[in-house]
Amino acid sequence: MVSPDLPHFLAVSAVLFSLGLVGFIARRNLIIMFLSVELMVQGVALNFVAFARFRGNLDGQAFVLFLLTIAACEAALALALILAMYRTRSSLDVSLWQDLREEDLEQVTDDEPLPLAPATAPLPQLPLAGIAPAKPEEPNRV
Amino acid sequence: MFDVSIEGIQTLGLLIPALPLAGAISCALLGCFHFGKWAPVAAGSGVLGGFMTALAVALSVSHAHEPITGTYGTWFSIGNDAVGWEFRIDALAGAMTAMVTFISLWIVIFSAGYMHDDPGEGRYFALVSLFVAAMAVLILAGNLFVLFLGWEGVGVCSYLLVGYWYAKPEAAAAARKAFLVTRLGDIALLGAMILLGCHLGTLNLAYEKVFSSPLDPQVVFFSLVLLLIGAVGKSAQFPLHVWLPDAMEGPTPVSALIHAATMVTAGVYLLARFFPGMTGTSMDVPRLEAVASVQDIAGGLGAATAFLAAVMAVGQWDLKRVLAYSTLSQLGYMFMALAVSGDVRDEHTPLEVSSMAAFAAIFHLLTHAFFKALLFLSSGSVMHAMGHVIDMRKFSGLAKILPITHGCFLIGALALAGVPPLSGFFSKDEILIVLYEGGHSDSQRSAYFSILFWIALFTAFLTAYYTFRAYFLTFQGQLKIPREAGDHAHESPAVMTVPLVVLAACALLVGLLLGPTGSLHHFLEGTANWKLHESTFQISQPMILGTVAALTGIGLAWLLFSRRDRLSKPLGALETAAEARLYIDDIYLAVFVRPLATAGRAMGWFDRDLFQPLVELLATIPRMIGGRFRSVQNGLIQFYALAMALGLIVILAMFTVAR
């Protein structure tokens, strides 16, 4: 059994991270586009704890600590944003948002679109805090 | 008179603008809380305590033949020189103060009833007691840079005062005027203060110390030159006089106010302080050559604005005008008596030959602001009645209706006159002796003050006639009221006629009690730089010819107006040219603001059609080379994070192949 040396952990960290840009460039899904982030977020990690474990010292390793509370902030702000997206265009396809272009360019559509989630019910509104909510109507008792 | 000690007097001496100035902070908070029908107690609580202060400062510092030099603290410092708030209190500030302070005290009770229900009251009663504050600090300044301060301050009040009904464009146009026309003056005065201020080394400009530092002869005569083109701005003299008339747009009792009584008499403060001071103790020829030149400038614009003003007064048709020309020609007058200017053969030393001089322009000042208040105040009556209209030629024969005003009027028009015994003549008088004895002395310019002295007495004779053909016009004949008065034209209310009868018995009784007893010369031998040689008072030529200048005057306006076609114009076409203001404010339209108009046009065409587009053309250059790579903002977020990671890739490439 061959320990594994520091040129092994690079690589597979280059890997994370080159299969994390290719997934974010590729890929027009919102939540896959953000796993992808996260796994070249994760490759950047294992950089930073293989580098550490190497040369010995701890720096590395706070760095991959504050990594990951911001990781943790990050997929629950991500994951709202994507649900609220979601709710106005009933679509998880990236290439809807384009309102940020040029004034004078044209919307680049796709030949082959994602298709549209299926209309479901609208999702249930929450009333206020303090509020009790509307009772559905009773029957008629007979 | 009281025994005050020196503090006391400095403490009283801060108070005088102090009290008027918290009077103003209150009545602008009582605008701003809709309580402004309590503003005019606040502004006359405050100028009331002003005018007591003042007067317990007049009495208290008769005697003291120091002036009394109150410093309250540094206002600026540049270097090692420090500008100090200092304020120089003498006979002359007291008597000035006390007049000042007085007057406002019963304008301020006038507008009372005249600014009734305006909505804007407590804007009004704060502008005001504001400009009673500067004009107090004016005339207690101890050095010229406070004395700029009021200057200034009184400028910007009367800005604000004669453009107080701001909607009204005549408004507006007039007090730009005369906030412009007087800033040719201010410009001057602060050059004044720059010359002095280089010469002397210091920025300690009290004026202590300028007049008793030596100077070159020459700087004596420039800074007193600019000094007096700062004088002629403020009190409407000859060149600068074009703003005056406008002024009267502004509120009547604010034409009282401030085109009477107190800030067109700045000039003449300012002179009567400097042509004295500046003549010194010492018999430094050159010197006192010096400042008698700038005195006889300062004659010749006054002759010429008296008797200007006096032929411009007799055609016009506004009452409020012909009493604004007739303030030019009484300034005027306080102008010439300053030129009077003695000479080192004379019985008298020049400074005392100044002094009487300045004696008799500050006297007439006195006078000349109660019985011209008197008349405005009352031409304010008039207008309150006659619904705003002002015009001579749509009313006549007021006397039935307004009989408070009516004899409030006669009386400040027989003052104005200077028909005997009433105040202007006296004061009058004393102008006309000092150009008497002038002519008569043996110095070299005899024959120049002889001049003034003729000039002096026809203006008399005008200023009779014109004052009197107004009073005709407006009170005498047949009952005609124009249509804007209604059916409610009567008498003002009492809130407006007890200040009328207060001045009107000043206009009355001021100028006997002052002049004839020789308690005003008595009270002001403390002044500070001023020396007055007795005089007594005597039945003597200038005073005969005067009374008889006068008197004619009335009598050829009485032959005139009193039965004739009323709407006449006797004198033909004096009157049309004296109507049309004697073409000066035209020239002035052809001759500077034409030209600068179109020289602005120019520069406007130069701007807009010459250098807009050659500065357009400049910025199509980045416009084009950025439109070429717009395109790339796409809006598609894979499209940026492509664009990114082929960026990372060359910029590594490039690391990789420099190393």
The other form holds:
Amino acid sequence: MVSPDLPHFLAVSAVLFSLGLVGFIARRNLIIMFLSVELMVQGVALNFVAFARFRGNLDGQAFVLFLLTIAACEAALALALILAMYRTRSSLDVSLWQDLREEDLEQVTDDEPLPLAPATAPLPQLPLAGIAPAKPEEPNRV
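Structure of the form predicted alone, given the form predicted together with its partner chain:
Excluded here are partners and other molecules; the one chain stands alone.
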């Protein structure tokens, strides 16, 4: 069985990075954009590990450890920000966040904004713990 060489690792790394780039450019959902950025970071990390293995030193692998630590912190902060932004606007569409731009930049309007999600009925609530509520009496069947 042939062990993969540096070009194989670089090809997989380039595919990961390209998929992340296409996902970031093509989508307007904040969570999909965030996951696309994470995919690009993983492609770069694989690139570092491949070159560290090819050169025979551990510098690239040590850098990847720091990169993964920073990516984990960034994931926690980004998801908290996305959740806070969703609570204020009830949508994850990026085009609704034009007011976060710098003041000297003009706003970009989309030709086709995403439709808003339909209002859903509230979820059913579970009864409090304790004695089960009484069931309505069933009519006698003859």
